[in-house]
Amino acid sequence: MRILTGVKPTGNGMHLGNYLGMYKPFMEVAKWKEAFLFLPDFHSLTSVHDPEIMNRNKKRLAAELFALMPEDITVTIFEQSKMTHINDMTWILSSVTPYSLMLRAHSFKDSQTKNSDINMAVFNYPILMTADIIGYDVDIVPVGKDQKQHLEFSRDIAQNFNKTYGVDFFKLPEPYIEKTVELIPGTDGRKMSKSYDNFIGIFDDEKILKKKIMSIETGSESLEEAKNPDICNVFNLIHFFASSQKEQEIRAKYLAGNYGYGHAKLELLDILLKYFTPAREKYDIFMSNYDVIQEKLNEGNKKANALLTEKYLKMKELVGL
């Protein structure tokens, strides 16, 4: 069984929401499966038009992904732009994609509300994403709840191709959504997102990490009052990263009183630093010796490109090219 997901390279790197909503579930599903994780750098061109920024973002994200990877799991990580025929496949898929389908895309609608002059890459985004998924005969795609529509579009477009050419050529991948982590609260209580600027970065400098954690919105109870941990944004994050014993200890402190939100935030900071210490240390090593990462990417690019090329050549023959 083959699984695949992607992480878009942005300058802010991986945050807790990315990790809990996508990366950690992906790694859990990846056990005993053929797993692929890619950097969709072509997708970044919808908004990034500076080559130095693009390269810096890709370098940081690649180092983060390898730093976070468990040692007992093998995942092929590759770069979208190194796939020779990804855009060729996208063009053929666009010929069986209804215009009306693209008008329903959340990514397109959201962009319309923010910008009246939208580039065509934004509009065609779901078709390229479809090629990213079905081009590798993927069975399962771990996604966040907000990305579910893109996978539904991929299935629709794959079905359109199969029906148009009378073949059972593309698989219809299934989504995998970890329901227990559908909503990871940001510092303002809303879903953690870079667009809301309420995220907590995994690889942030310790001072920045502390500043963000101390800014998490909480209740207004006094230090002496008992507090409800189940409705607290701080405790919600503690729940995901603390050991069961530590979580119960902090819960008891909330309920007993004489325990302030500031105390809880400092405990969260300590928990996160301990949880991510191995990854943060590896990240520093990788960033100072990036040749190691590039070698790993080259291996992943070669393997993924072979799969996509084989699929594309068969597709090209099916359509009569």
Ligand code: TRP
Contents of the next structure:
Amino acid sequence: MRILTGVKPTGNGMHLGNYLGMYKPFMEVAKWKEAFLFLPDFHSLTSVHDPEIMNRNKKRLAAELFALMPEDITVTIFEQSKMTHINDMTWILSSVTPYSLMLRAHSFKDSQTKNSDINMAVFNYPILMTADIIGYDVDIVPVGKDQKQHLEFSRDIAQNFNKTYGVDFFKLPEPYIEKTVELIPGTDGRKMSKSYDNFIGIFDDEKILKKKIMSIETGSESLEEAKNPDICNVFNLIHFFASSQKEQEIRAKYLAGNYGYGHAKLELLDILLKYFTPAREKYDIFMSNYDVIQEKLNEGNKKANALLTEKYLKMKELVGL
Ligand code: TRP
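Alt. form predicted in complex with the named molecule, vs. the form predicted on its own above:
What follows is the entire complex, opening with the chain shown before.
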């Protein structure tokens, strides 16, 4: 059993929503399966055209992924752009991908409504993503709900290839959509997401972290009044990160009154700092000595590249090249 997912370097870094909705569940599964996590940096080219920003975003995300990785788990982390044949495979796959299928992609339709002219990488995005998955014989792909259609495309394209050449060559990947993501509130109470700009970054400066937490929207009851923890965005986050004993304690304080939202926020800050301090410390070390990370990535690249190359060479033969 092999699982794989890609985390696009965007520059904002990992936030609490990514962590609970994607990273943590992925690491749980990684205990039992062969797991791959990669940086789809070719995909980032759809929107990032500044080499310095590209590089900075990638470094930051790689250091974050390694800093958060539990010690007892081995996940292969690699860089998409270091795969020798990923685009060759994408090209062959594009020759069995109907144009009409591509026209149905939400991702491309959404960016088309935002921009008057999109680049071809945005249009071809799902074919590269297909190669990312089926090129390594992946069984399960944990993704957010927004990627569900891309996974369907991967299955369709894999099937098209198998049918066209009369072979059972590519495995059809199964998506795994984690439900928790929907439940993690951002600072405005909506689902925590980069696109809403309501996220709380795990590796942000303590000052920024505090500012973000203090900006979480809450009710407007007076300090004295009793408060309902179950409808409070602050308490909702406390629930995910505090020990159950701590959670019960804070719940009691909400219900008793004389406990303000400001108190709860400071408590949340404290809980988050405790929870993430080991990872934050590791992150600082990695960022000041990035060679360590690059070496780990090189190892991952070697392993992933060997798998993809083997698959690609067979594929090339199958098509008669
Ligand atoms: N499209 C994904 C996103 O925007 C990133 C991605 C690229 C990916 N290739 C992938 C995710 C392969 C899972 C598997 O989040």
